[in-house]
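What follows is a single chain, given as structure tokens, in the form predicted on its own.
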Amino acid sequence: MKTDQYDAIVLSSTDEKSAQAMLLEHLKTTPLPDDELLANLGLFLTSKNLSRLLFFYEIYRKIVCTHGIIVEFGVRWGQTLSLLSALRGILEPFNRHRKIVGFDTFEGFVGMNEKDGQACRCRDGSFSVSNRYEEHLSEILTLQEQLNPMSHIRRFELVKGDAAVTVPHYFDRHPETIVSLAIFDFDIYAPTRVALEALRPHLAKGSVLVFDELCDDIFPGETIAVREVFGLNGLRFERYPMTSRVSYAVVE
């Protein structure tokens, strides 16, 4: 089903719905303090949330020996990117070089076309964020920063717009780039395969490609378009027994 708000689909049964439910209305009427909770978030972590963090700090730790940027195509409301904020600055605060590069049009999807299927019900517009959120992500990601070693350097940025045009105008101004990280959250084909048809020259051995929706039959567009640019055989997908859908791959 879809949620009424945002277009999120949830594919959990009616009890565990009704348990998330009771689990944010805690949330939102905790009596624990204002200078506690935020150390305190990991007592309304679910198994399925905690599962997706531990995946990123596997997924992580593969690149810390390796150089370059990461980037994420399809950035939503940014969970992932502080996500990643926070494990640099655990596993690698000096590295001036690992910048954090997220690009979403922050308006929804754009380009859906008939390789996306009829499954997800969705529309250019779907999977939206609210006004000018990205300010917001802006500002959380800038005191992430700042509460890490080096944060007199910014090292993310945010890349507002159509991907068709922001991911290769992205690296054509900056050719110096390699990718050490790329995370794939476009859902959608147009994006997805302009993303890897633009990122493809600046991969090196040991890059890691992240996957959230391939072998999908809810959003295909994705896994089209990675068979189309990469070719399945071209690439050798694995996954963490802690995660049911997110994959990835090691450029070799």
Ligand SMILES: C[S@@+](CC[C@H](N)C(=O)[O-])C[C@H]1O[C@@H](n2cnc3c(N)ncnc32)[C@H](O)[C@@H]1O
Contents of the next structure:
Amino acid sequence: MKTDQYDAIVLSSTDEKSAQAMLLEHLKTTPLPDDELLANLGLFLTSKNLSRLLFFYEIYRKIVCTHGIIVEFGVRWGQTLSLLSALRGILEPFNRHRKIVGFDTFEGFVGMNEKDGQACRCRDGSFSVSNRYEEHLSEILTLQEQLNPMSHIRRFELVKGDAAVTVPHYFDRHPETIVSLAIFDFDIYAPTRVALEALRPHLAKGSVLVFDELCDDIFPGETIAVREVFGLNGLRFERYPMTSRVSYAVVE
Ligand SMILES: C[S@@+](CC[C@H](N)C(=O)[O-])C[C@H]1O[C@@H](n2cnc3c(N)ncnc32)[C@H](O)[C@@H]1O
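One more: the block was the form predicted on its own; return the form predicted together with this ligand.
Up next: the whole complex, starting with the chain shown before.
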């Protein structure tokens, strides 16, 4: 099942979708006043959405004592980046080096090829976002930083463009980089493969890699890219029982 506007995949059942639609209607017509809405957003958080937040809380705890930056490969609306910024504010507000960098075209998939199969029924341009969304996201991430200590130092960066070009370019421009957490969520093979290769020299023991589509038959390209670059027995893939899809590996 695809979303109407941006060709994203939704795997919810019909019953789930109708309950979600009603919850959404309650959010849009909420009687909560503006000055209490943000503080009560948990009212609309479903178990599925909460499980992803809890996953990233557990992952962030794993990197608190390792040195380096966080990168997300595939940002889309930026929920994970915003969450990571909030977690940084809670868990290590004074870590000046913990920059958070997000890579995306902000125009949907670029570079789909035969290794991505047919099951997702996607094309270049699927999973796009609204026009100039990166500017909107940049404002949100700036506000996230303003609500935490050290807001005078900007500690996020959004890198727009095809990751097959932008990721190697980023590491060329920043040879000092150590990556302590890398989140792979491009969904497709080509940018994932390039990002894995460019990232590899910047990993250290203890670096954590998160994968959103590993062993996923709808998006086989991510697993193929990991297999080609690391070999599947080169990493120990683990998961938390609370999430269905996301896995991670710690570089040993
Ligand atoms: C599933 S979404 C990411 C979701 C996001 N991680 C989150 O937590 O909500 C996949 C993203 O990968 C991006 N993407 C796909 N191919 C890309 C490429 N070649 N270069 C940069 N971004 C790409 C798409 O634009 C899309 O926003």
